[in-house]
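Next up is one chain by itself, shown in structure tokens, the form predicted on its own.
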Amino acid sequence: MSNVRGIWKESAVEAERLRIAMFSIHSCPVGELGTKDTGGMNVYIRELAGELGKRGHVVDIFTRIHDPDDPLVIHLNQNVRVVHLKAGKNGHMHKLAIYPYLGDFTSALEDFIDRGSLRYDLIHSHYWLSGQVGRWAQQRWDVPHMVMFHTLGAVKNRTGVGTEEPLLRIATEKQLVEHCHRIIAATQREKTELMRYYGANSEKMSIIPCGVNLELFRPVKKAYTRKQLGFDDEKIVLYVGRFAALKGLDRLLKAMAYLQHERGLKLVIVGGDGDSAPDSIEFQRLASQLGINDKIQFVGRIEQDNLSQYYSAADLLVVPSYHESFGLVALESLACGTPVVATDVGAMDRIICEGKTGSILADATPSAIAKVIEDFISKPHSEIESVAAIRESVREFAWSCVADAMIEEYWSLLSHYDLCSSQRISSKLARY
């Protein structure tokens, strides 16, 4: 495929339209949110690709087959496709177990590209496994390679929570940091971590935040949503997320044990792989041990289209995570007009207005979390921003704004890559 690289200047002159190959190997953008390995990154890819497609850019998202019934191609949005390719056995595989099959994935990718006589202007990889495929494709296609890691192995290991990330992951991430052409960080915190743990070049990185779908996540009248969801007049604290150890649900449950004296207080937990999943059983057992079953309601996984009801019904969302690369659920809650209490992770310091739209925990011990929850739900309404004002505080994070910034970054990357290519050619000619 010697002609895979599309000369981007030609496409710019003709239609200002880019052809983008996105890689999301281990996690399918159309997978069920809230289940294992399916979370914020999937939302990010789907929403960003959709906005790019609206602007006329063509996006193919390549992922592995998870279900034997997965069609080869799903037309996700205007100009956006999800392409399922073989990598290991069908069904869920541990992320590390996928690594030996990346060669099979790239072979299937090559076949798909050749059959369709496809070309791309650039590669946008998500996560380290995808970055490895993106690095191969970059060398083969001679187009620029942009990486967004979403999480970093070295940073996860620093928290000391959950399973230790393998040296293979960290070594691969270091290679990607060195060899890719552009790195997108969601926060200044992530940029600093990339420089500290991986020696990333500051000039190679750009910060573009994650976004929120303001059409999907919007306020719904609290009384109406509570009636629809079967909630009474109690104060509702909400948790939304996967049950991974890094999400910190354990310390939120322990915090609720300090609030047993609070009458009419309930913690509603959205997420998980179902009541019979090991993680769900573990947290239900912990709630029983703490004697707080009467204050806890596990509602399971909720479709994203219905999440705004839960955000709107709640008095407060709590994000108790040990680590977040950004923290999309906080944005979603604020877009619905519901304040957020969160640990100092991800973009919380940027999206939460202290004391008005929420609070950032200086101390993340269960007793401290309980104290902040108690203080916040006891605040007079006059001390908390209105629903409309809370929503307005995150308007700048609309996906349309994120897409605008990313498109500008794409063109900047292409300009730089084209210039470097010209310099390489000139250098070679000068030798003769």
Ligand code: UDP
Contents of the next structure:
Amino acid sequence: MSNVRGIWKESAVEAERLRIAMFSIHSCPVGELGTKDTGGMNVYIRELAGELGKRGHVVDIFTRIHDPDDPLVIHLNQNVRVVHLKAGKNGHMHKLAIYPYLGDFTSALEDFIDRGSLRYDLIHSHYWLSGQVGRWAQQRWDVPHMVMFHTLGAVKNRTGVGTEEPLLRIATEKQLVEHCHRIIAATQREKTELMRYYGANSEKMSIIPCGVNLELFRPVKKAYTRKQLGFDDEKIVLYVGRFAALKGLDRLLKAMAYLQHERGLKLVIVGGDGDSAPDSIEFQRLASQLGINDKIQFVGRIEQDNLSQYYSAADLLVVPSYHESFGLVALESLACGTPVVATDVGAMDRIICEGKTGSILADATPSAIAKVIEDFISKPHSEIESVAAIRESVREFAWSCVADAMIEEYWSLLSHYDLCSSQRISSKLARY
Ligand code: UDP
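Now show me the form predicted together with this ligand, since the one above was the form predicted on its own.
The next block holds the full complex; its first chain is the one shown before.
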């Protein structure tokens, strides 16, 4: 580490303090979590940038104007800003519809940079749309470009669930894999997928897991929080997440139909875009068809500040997803001391300790999910880790640890970028 920093310092950058341009074009880091396009990636960017800012690094997160009332700049902390720039209409747009406006976004970005005489040491882009802007900026600014995909089109398509991702996305991802300077994968699984479906070079990739905010997500006394939330002494199975098809809420509802006989068992569903959104209507209709309305409660989207109450009130969180890139909700539940039953997706194999802090479903059919839920909620307390032990099991995932690992990657990337091109070093020296 010190060597890496030493080399970079020789190329005359302001010691220790990095200036990072992050791109999160399609989704705003301060958007409403739990709605259609706003979830784990937004949390990731906000938390990572916050930690970087605390350490004195300067981060500008560029996103599009999602709401006409969005201010140009929001300060997340002393060193971190969210900057809203125009790309298409100033309101919600489907992700794919944004692509033709990326050129407008880069023009607005250039104006903003020029007006503030800004410069950055590196680019960190999130998701393929941002990666495309990152590529453009990389060429203009001659700084290294790190990419995180969060999800991959080719992998999504392989699940066969939800709408097909277009070739444009997959081709753009392939180009990014080839041309960016560093790829961060959140799991070994993602790294393997990048190699298998995109021909990514393993040398170009590092694995840094996602994190959890241990201050925000902490156990609250079960009896107290249940009372607060209006639950009685029933067993509570919890779902927290967006209502995207890939999340598998359909099979969790179907699993509940197998648990009709379990008196005093309730599925509480957190997330979604409100009762009148098409996905919500569809899930409500499915619940009616399955005859389980008395066993489920849709509570809508809940602010992260209040989620600990739900995790703590629950006996079990279920993650029934067909695919996850990581699965932050599982970490959050464990941080609150509540076990997790999940399909074998994302980071579940890394964060769940089989039989102790939860279980990974070998079979994800509704009947098999029902069986595991039933087994888990009827387990004697002595067979499950204590609330404190479950929380302890995820302490290593604190965002501060993620930020430490990322900073290490940034320095390594910078030194490698310059070492690779003596030309670049001399032009940088001339600039400083
Ligand atoms: N979330 C929230 N309120 C909700 C539903 C979800 O704040 O009503 C947050 C949740 O705390 C988590 C994120 O949204 O941090 C979802 O991240 P995850 O990785 O589980 O799923 P993704 O959205 O990335 O598919």
